[in-house]
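Starting off, we have a lone chain in the form predicted alone, written out as structure tokens.
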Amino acid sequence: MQKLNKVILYCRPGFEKECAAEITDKAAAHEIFGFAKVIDNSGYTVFECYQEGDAQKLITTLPFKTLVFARQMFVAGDLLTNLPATDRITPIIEALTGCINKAGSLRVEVADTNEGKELAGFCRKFTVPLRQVLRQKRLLLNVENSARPVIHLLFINNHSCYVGYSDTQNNSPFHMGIPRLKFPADAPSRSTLKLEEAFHQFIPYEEWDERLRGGLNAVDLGASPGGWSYQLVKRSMFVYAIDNGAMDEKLLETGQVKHFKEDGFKFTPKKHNIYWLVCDMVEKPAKVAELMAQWLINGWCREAIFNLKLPMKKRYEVVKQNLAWLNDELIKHQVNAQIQAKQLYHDREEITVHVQKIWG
């Protein structure tokens, strides 16, 4: 039985320091203290808690959806090293015994790096015999159960891994924290996947029929060539595409897109029936946040999804500052709203923010 005093967090390679700064900050807000270990470009961060039991407490009390830079989090013990090639399973079973029983599912994962990709084949093959033994030892249920904890293995190489579990009510539902999306062949640009992933990330599936229904009106600021507009059109919405640049001809031929050759920062809607505002303009994050606040405060939209481009330094600080400013500005103008933010898999040097105005 291992001592579970660490929280493992997956992130985009190159953003380990931001992930570490965020978990340290937000853990402290829950009166949980520790230190983060960072390996540059590793694709994960390890947060080690000082007090026994705090790691388990952290993965249940800190809402996972509030973490911007983490793709997944689970509690674990020390890194298992020197796993024998002839029997890796026994040490893993020993590490899990006494820590968990009757888990609902198993995920054998790697970091989102080139080294991780080389291990992916090994992990797929290893999952089958490991699952069988876990079930024999009654550490894993015979049938997957989404109400029970998830066992995680993060392989660093083929003889070292972190072993632990996540709270199924407070984790990412996706393997490696990455939704598997296919690029549509007829989409104008790969940026379309950012908005599709944002819908998966921020909108509960049971609410898609209402909040992403056909017939809604939307505005796409900085729309050219139409990657984000494509997602709205695909869902039978009507789109006002705002950009001085050209739009994809196939989108215009649908009859669902009206192209206005205007600056997205100067455009104001003539009608007040806009439900969605989406925006992926390359500009300083503070300027974009101010524009989004203007739309929400003026009641020009009901929900907004937008990207904030990040600087090279102090990225977590910039994110924290802009999200806090936006929240304070909405409160000041008596706009009741829920704000979520995440660095999505399809994001690069940016984060994606979702704001939903709430009535009542």
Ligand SMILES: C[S@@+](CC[C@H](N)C(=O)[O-])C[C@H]1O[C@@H](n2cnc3c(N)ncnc32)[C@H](O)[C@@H]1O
Given for the second form:
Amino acid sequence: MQKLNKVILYCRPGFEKECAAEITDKAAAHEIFGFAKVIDNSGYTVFECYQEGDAQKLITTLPFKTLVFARQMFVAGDLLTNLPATDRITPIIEALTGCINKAGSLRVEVADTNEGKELAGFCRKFTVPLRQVLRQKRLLLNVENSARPVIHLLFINNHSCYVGYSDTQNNSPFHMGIPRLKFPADAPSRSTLKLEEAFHQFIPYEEWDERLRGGLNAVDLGASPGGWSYQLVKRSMFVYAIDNGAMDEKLLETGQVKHFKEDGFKFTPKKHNIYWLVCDMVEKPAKVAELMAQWLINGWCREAIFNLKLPMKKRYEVVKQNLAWLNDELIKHQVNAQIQAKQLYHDREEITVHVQKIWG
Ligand SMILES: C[S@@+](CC[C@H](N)C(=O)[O-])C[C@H]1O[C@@H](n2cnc3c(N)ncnc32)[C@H](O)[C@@H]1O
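Next, give the form predicted together with the named molecule, keeping in mind that what was shown is the form predicted alone.
Up next: the whole complex, starting with the chain shown before.
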């Protein structure tokens, strides 16, 4: 049985420092203290808790949804090293025994790096015999169960891995924390996947029929060539697309898109019938946050999804400041809203924010 004193967090390679700063900050707010180990461009961060039991406490009490830079979070022990090529399974079973019982599923994962990609085939093959032994030992249930914890293995190379588990009520449901989306061949730009991923990330599936239903009106600021508008049109919405740049012809032919060659910072809706505001304009994060606050406070939309482009330095601080400013501004104007933010898989030097106005 291993000592579970670490929390492993997956992130976009290059954002380990931000992920580390965020977990240290947010764990401290829950009175959990430790230090984060950063390996640049590794695609993960290890947060080691000082006090016994705190790592397990952290993965259940710190809401995963509130983490911007982490794609996944699970509790683990020390890195298992020198796993013998002839029998990697025994030390893994030993590490898990006494830590977990009757887990609901198994994910054998790698970091989102080139080295990780090279290991992916090995992980896929290794999953089958490992799953079998985990089941024999009753560490894993015979039938997948989404109410029980998920066993995670993060392979760093083919002889070292972290082993632990996540809480199904408080984790990412996706393998490696990445929803697998297929690029639609008729979409006007690759950034279409950003908005689709945001829907998967922020909107519970059982609410899609209501909140992403056909017939809703949407405004897309910085819409050209139309990747985000495409997602809305695909869901039978009507879109006001604001951009000086051209819109995809096929999208315009649907009759569901009205293109305005205007400044997105000046455009105001004529009627109060807009449900969705989406915004992908490349601008300073404070300026975008201010615009979004204006729309939400004025009641021009019910929900918003927008990107905040990150600066080169102090990226976590900038994110924290802008989200706090937006939250304070909405409270000041008595707008009851829920804010979520994530650096999505399809986000590069940016994060995606979702705000839903809550009525009543
Ligand atoms: C990243 S692209 C948007 C891509 C789009 N979301 C898609 O999926 O195809 C940013 C767009 O914002 C537009 N933009 C930047 N500043 C703007 C402004 N002040 N008003 C309107 N559009 C703006 C640019 O013309 C550019 O087309």
